[in-house]
Structure formats: structure tokens, C-alpha cells
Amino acid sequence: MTVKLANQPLNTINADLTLEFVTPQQLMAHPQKELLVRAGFKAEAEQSCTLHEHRLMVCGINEFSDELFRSAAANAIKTAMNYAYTSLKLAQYGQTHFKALIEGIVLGSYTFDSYKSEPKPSSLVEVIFSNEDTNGSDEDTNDLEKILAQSLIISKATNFVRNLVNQTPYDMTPQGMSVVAQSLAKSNSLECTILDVNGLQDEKMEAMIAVGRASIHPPRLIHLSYKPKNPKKVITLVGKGLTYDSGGLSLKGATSMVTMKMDKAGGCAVMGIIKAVSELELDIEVHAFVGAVENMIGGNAYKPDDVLRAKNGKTIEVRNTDAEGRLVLADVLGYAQEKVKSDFIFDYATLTGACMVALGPYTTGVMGHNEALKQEWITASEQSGEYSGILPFNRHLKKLIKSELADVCNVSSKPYGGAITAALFLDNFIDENMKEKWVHFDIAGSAYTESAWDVHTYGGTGAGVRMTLEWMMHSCK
């Protein structure tokens, strides 16, 4: 679907369908009030009504805010895609809301039908924004073009991540993720380094090797780099890329194994972020590291009671092989800090079901030592349209991952605060000089959905992409 801007009044744009957003108060003065009310339309949030004889779709919105415009636009475009119309037009609702409307349309229109034998494409192929505001004034076209270009890059990067997450474990193996990374590097002029098992052994990344040992698809460490001239900041991103997680010998239940293709969402997110950064041409040097691994069972699988030595030399007592993502991240974090001296390091992982228990299925858990930095991310999350919440560290929870055999245990001794104790485990693999510059994002709840909500359809959501780009564009000036 093409989204474009027309420098002309709305009524002169040739399109099959006009989209309007109306509050309950505005409904009372609407020219088609009688027909709309007769159809049961009350302008409630996300309620829509299409007057086909007038080629008009009206969508309810409680108030003019980015969050509600984004959600309403997504709902409207999903409805319009079910019609036979090929084009849709709409006016501006103030320049400040333009980005939210674009994101609602691009993200809301996302479909993933690669595995359908007979895909059913929508007839709707074009969305046209007028530069004319609903009050009849004209918005600055140059400013609108910049917002459109930026918003399309961010939205398409989010959909790029959704596509990767939605691919099956048969198709998207660790090697498959490497191929995607190499292709991305070529198309976006990025540097790309990939380590195979021999490379991981040379780097003494025993924990990551152990997790992937029982799979016929050997692990890969992916490092993508974007290096502009004279960058203002250097940022390291680390993503958990479990292309499939069976739980290992601590085998998951059958129902828990379904959707485990989403366990690579953190690795996919960092690739989507660096894709957008390079296309936005931000003055930030970005390094994206992905630990791509498959956690399976077999005679050579790693076991509960094993003790593994991580990249930074610390030893880990394994008490549950389903707590594998943190083992992979332990090594990748160590490798990333050794290879790149950065201003900040952020990791993204579908790490714990406990984060969903704490924050619900829509919200990313934000953890780290730097309170001011975490608050910056909460703000960036709100402004981008993602949801996040801070889960606090404390010294008593840290005691729960103490090991009598090794330096640290990979799971807590008590079934409480699981998202926080997982992050505190990762803290063991953050260098002392980076403690205040590190933030951990648990996207276990926010990265995948089995029911549509907001701008999201079934499957991967691209969690982390929009909020990270928002933070970068406003905090790395």
C-alpha cells in the first residue's frame, strides 16, 4: 500500500473513499448526522460507519491525541481493506498528529500471508493525505513531507521485524537470521560480521554454545554496524534471537511451545532498529548484536546441574534449561562490550513470562540501575505509542540467584519477581563502567499477540523499534 501526500485541497483529490475522524461533540454538527445516527453511530472510540452512497467513512475518536489517532487510523484502515475501494483520502488533523495517523495506517494495514495457499490481497492500494487541515487551513508541505518520510521508515522497519518474527522455526533458523543480516547489510551499506560455532569457541562463549548444542541448526552470532562520520553517540544494541525454544531438557508443556517462534523477537528488533537508523541517516553509530540460537533436546543437550563459563569468565550453575535466553545474552553482552566501547548498551529479549504477570501482555518491562535513564525510556515509549513500565531492582532479590557451586545461578530460588531476577542475572555480565549506561527491555508480553489490539494484528508486533528510535532521535542530539 502506498501512502503519499498531495499538495491540494481534500475535495480536489481523486479517491474512492474519504475518511473522517469525529468526536461525539463534532457528530452533533456533522452534515451527515441524521444518516450516521440512524446507522447507530455514536462516535465512540474506534467505532466506524461507512456511508457508501457518499463514499464516506467516519471513525469515532474521543479526543484528538496521538494515541487515539493512531489506534483509530489502524481500525479504519482495517475496515477499509475489506471493501472494494482502491484509494482513500483524508485531511490533516493538525501537523502534530500526522505521524500518528501515518503509523496507524501503515501498521494497521499490515498482513502476513506468506503461508496461505491462496492469499487474498486487499483492493486498497493507495492512501492520500491532503495538506489541507480540517479547519480549511494549509499545513506546510515541506514539513509534512519530512514527517511522512520519517514515519514511513519507522513503520516499515517495524513491519520488517514483524515479518521476521512471524516466520516459522523451520524457515528462520540461526543460519536464516544470518542470511537476513547479510542481505540487510548489503542493501543498507552496513558492516556485518557473523561468527559460527568455531568463532564462538575462539571467543570462549561457552554458555551460548551450550544452549544450541542439541540443535541440528548451529548457533550464529551476528554483528551489524552503522558508522556515520563524526557520530554524536555510540550505541550498542543486543538482541535475544532464539529462533525456537523447546525449553531444552526442562521441556515446555505442549501449549507453551506454540508461538515459540517469537522467542527471536529481540534479535529481530535490533535488526529493525539499525535498518531504520541507517535509512534515517541519524548521526549515531549503532552496533546491533544478535545471539541466534535454537534450544532443542537430544543426547548432547546441556543439562540442569551443568556449570558453564561465560565470555567474561563468570561461571553459571544451570538449574533450568528453559532459562536459556539469559545464557545466550550473557555471552553476547560480554562479546559486545569487548568489541565496542559505547556510550550506552541496551538489550531486548522475550525473557520471562513473569514480566507478563507483572505488567500484562501489552507492556515492555524496563530495568536497570540508572533511574533518570529509565525515565527517559518511559517518556520515549509513551511518545512512540508503545507501552512500558519500570520494574525495580533491589539487593534482596539479587540474593535469590546466588549459587553454592558457581558464581551465579541461571534461575531464582523462589518463584517471585522472575523478570527482575532474570535482569539481575544479566547484570553479572555488564562491565562495571557500563552499569549506569545499560537498560534491559523484557518484551515477552509486548512482542507477540494472538488477538488484534491497537495497531497490531495477529503475530509479531515489532516491540522496541518505535520507542528506541524515539529515544535516539530525542536523546542523542
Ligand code: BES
Second form
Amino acid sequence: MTVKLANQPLNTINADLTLEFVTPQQLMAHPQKELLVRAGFKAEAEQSCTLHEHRLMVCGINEFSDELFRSAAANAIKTAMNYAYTSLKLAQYGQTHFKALIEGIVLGSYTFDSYKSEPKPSSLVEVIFSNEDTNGSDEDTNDLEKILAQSLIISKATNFVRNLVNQTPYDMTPQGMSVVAQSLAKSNSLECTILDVNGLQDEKMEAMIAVGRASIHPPRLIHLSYKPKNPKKVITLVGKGLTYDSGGLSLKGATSMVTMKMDKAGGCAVMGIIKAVSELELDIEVHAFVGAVENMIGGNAYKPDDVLRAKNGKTIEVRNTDAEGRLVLADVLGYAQEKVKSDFIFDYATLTGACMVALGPYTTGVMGHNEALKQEWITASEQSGEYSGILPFNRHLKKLIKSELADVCNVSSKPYGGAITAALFLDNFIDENMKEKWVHFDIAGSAYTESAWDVHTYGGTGAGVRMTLEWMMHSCK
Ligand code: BES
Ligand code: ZN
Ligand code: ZN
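Given the form predicted on its own above, I would also like to look at the protein as it appears in the form predicted together with the named molecule.
Complete assembly follows, chain above in first position.
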């Protein structure tokens, strides 16, 4: 589906269907009020009504906010895609809401049917925005063109991440992730280095190797970099890329194993972010590291009771092989900090079920030592349409991952606060000079959904992409 801007009044644009957003107050003065009201339309949020004889689709919206426009546009496009129309047009609702409308349309129209034997493509192929506002005034077309180009890059990068996350563990192995990285490097002129098991051994990344040892798909460490000429900042991104998490010998139960193909979502997110950064040509040097590993069972599986030595020399007592993401990240964080001296380091991981218990299934957990930096991220995520919340550290929680045997234990001694104790585990692998420059994002709840919500359809959501681009474009000057 193409989304474009036509610099002409809405009524002169040739399209099959017109989409309008209407508040309950506006409904009272609407030319089709009578028909709409008779059809039961009250202009409530998430309510829509189509008058086919008028080629008009109206969507309810309580107030003009980005959040409501984004999800209303997503709902509208999902409905319109079920009709037989080929094109849809709509007006502007103030320049500030244009980005939200584009994102709603591009993210809301996402479908993933690679595994359907008979995919049913929608006949809707074109969405056309007028530059004219609903009140008849024109918006600045240069501004609109710029917003359109940027929003399309960001939304398409989000859909790129969703496509990767949605692939089965059979189709998207660590090796598959590295192929994706290489082709992205080629198309977007990025540098790309990939380490196989030998490379990981040379780098003394014993924790990451241990997690992947029982899999027939050996691990890969991916490093993509985007290096503009005079970067304002250097940023390191690290992603958990578990192409499957069976739990290992601490095997997951049958029902909780289902969906664990999504455990690579952090790794996919950092690839999507660097894709968008390079297409937006931001003046920021970005390094994306992915620890791509499969956590399986087998005669050579790593075990509860093992002690592993991570890249930075710290020893880890393994008490649960299902807390594997933090082991992979321990090594990848160590490697990333050794290879690149950066201004900030951010990691993205579907790390803990506990994060979902704490914040619910839609919200990313934000953790780290720098209060002001975390607050910046909360603002950026709000602006971007992603949900996030801070989970606070404290010195008592830190004691819960002490080990009698090794430097640190991979699980907490208490069953509460698991998202925070996981982050405090990662803290052991953040260099002293990077403590205040590090933020950890637990996307366990936000990265995947089995029921549609907001702009998301079944499957990967692309969590992390929109909020990171927002933070980079506004806080990184
Ligand atoms: N990948 C999971 C976390 C997860 C759970 C993500 C559900 C998305 C949905 C992670 O590797 C894991 O298994 N964590 C354990 C940690 C525990 C053993 C301390 C968990 O959350 O139960
Ligand atoms: Zn696990
Ligand atoms: Zn996992």
C-alpha cells in the first residue's frame, strides 16, 4: 500500500472512499448526521461507520490527540482493507497530528501472511492525504512532505522488525539473523561484522557460547555500524536475539514455550533502528550489536550449577538456564563496550516475564542509574506512541543476585522484582564509566501480542523502534 500526499483540496482528489475523524460534538453538525445516528454511530473512540452510497467512512474520536488519531487511523485502515475499494483519501487534522495518522495507517495496515497457503491481499492499494485541513486552510506542503518521508521510514522500519520477529524459529535462526544483517548492510551502506563460534571463543564470550551450545544452529554475534561524517553523538545499541528460548534444561512449560520465537525481538529492534537511522541520514554514529542464539536442550546443554566466565572476567553461577538472555547480554555488552567508545549504551531485551507482571502487557520497562536520562526516555516514548514505565533500582534488590560460589548468580533468590534484578544482573557487565550512560529496556510485554491493540496486529509489534528514533531525533543534539 502506498501512502502519499496530494497538494490539492480533498474534494478534488480522485479516490474510492473518504475517511473522516469526527468528535461527538462534530457529529451533531455533520451533513450526514441523520444517517450516521440512525446507523448507531455516536462518534465514540474506536467506533466507525461507513455510508457506502456516500463513499464515506467516519471514525469516532473523543478529542484531537496523537494517541487517539494513531489508533483511530489504524482501526479505520483495518476496516477499509476489508472492503473492495482501491483508494482512500483524507484531510489534514493540523500538522501536529500528521505523523500519528501516517503511523496509524502504515502500522495498522500491516499483515503477515507468509505462512498462509492462500493469502488474501486487500484491494486497497493507495492512501492519499490532502494538504488541506478539515477547516479548509492549507498546511505547508514542504513541512508535510518532510513529515511524510520521516514517518514512512520509521513505520516501515517498525514493520521490518515485525516481519523478522514473526518468522518461525526454523526460518529465522542465528545464521538467518546474520544473513538479514548482511543484506541490510548492503542495501543501507552499513558496516557489518559477524562472529561465529570460533570468533566468540577468541573473544572469550563463554556465557553466550554456553547458552547456544545445545542447539544445532550455532550462535552469531552481529555488529552493524552506521558512521556519518561528523556525528554529534556515538550510540551503542545491544539487542537480545534468542531465535528460540525453550528454557534449556530449566525447560519451559508447554504453554509458556509458545511464542518464544519472539525472544529475538530486541535483536530485531536494534536492526530496525539502525535501518531507520541510516535512511533518515541522522548525524549520529550508531552501532547495533545482536547476540543471536538458540536456547535448547541436549546432552551438551549448559546446566543449572555451571559457572561461566563472561567476557569482562566476571563469573556467573547458573541456577536457571531459562534466565539465558542476561547471559548472552552480559557478553555482548562486554564486547560492545570494548569495541566502541560511545556516549550512550542502550539494550533491548524480552528479558523477563516479571516485567509484564509489573507493567502489564503493553509497556516497556525502563531501567538504569541515570534518573534524568530515564525520564528523557519516558517522554520520548510517550511522544512516539509507545508505552513505557520506570522500574526503580535499589541497593537491597542488588543483594538478591549475590552468589556464594561465583561473582554473581543468574537468578534472584526471591520471586519478586524479577525485571529489576535482571537489570541489576546486567549492571555487572556495564563498565564503570558507562554506568550513567546506560539504559536497559525490557520489552518482554511490549514486543509481541496475540491480540490486536492500538496500531498492532497479531505478532511482533516492533517495540523500541519508534521511541528510540524519537529520543535520537529530539534528545541527541
Ligand atoms: N524470554 C524469557 C522472558 C519472557 C517471558 C519474554 C515471557 C516474553 C514473555 C526469559 O528468557 C525468561 O525465560 N525469563 C525467566 C527468568 C527467570 C528464570 C528468572 C522468566 O521470566 O520466567
Ligand atoms: Zn528464558
Ligand atoms: Zn529468553
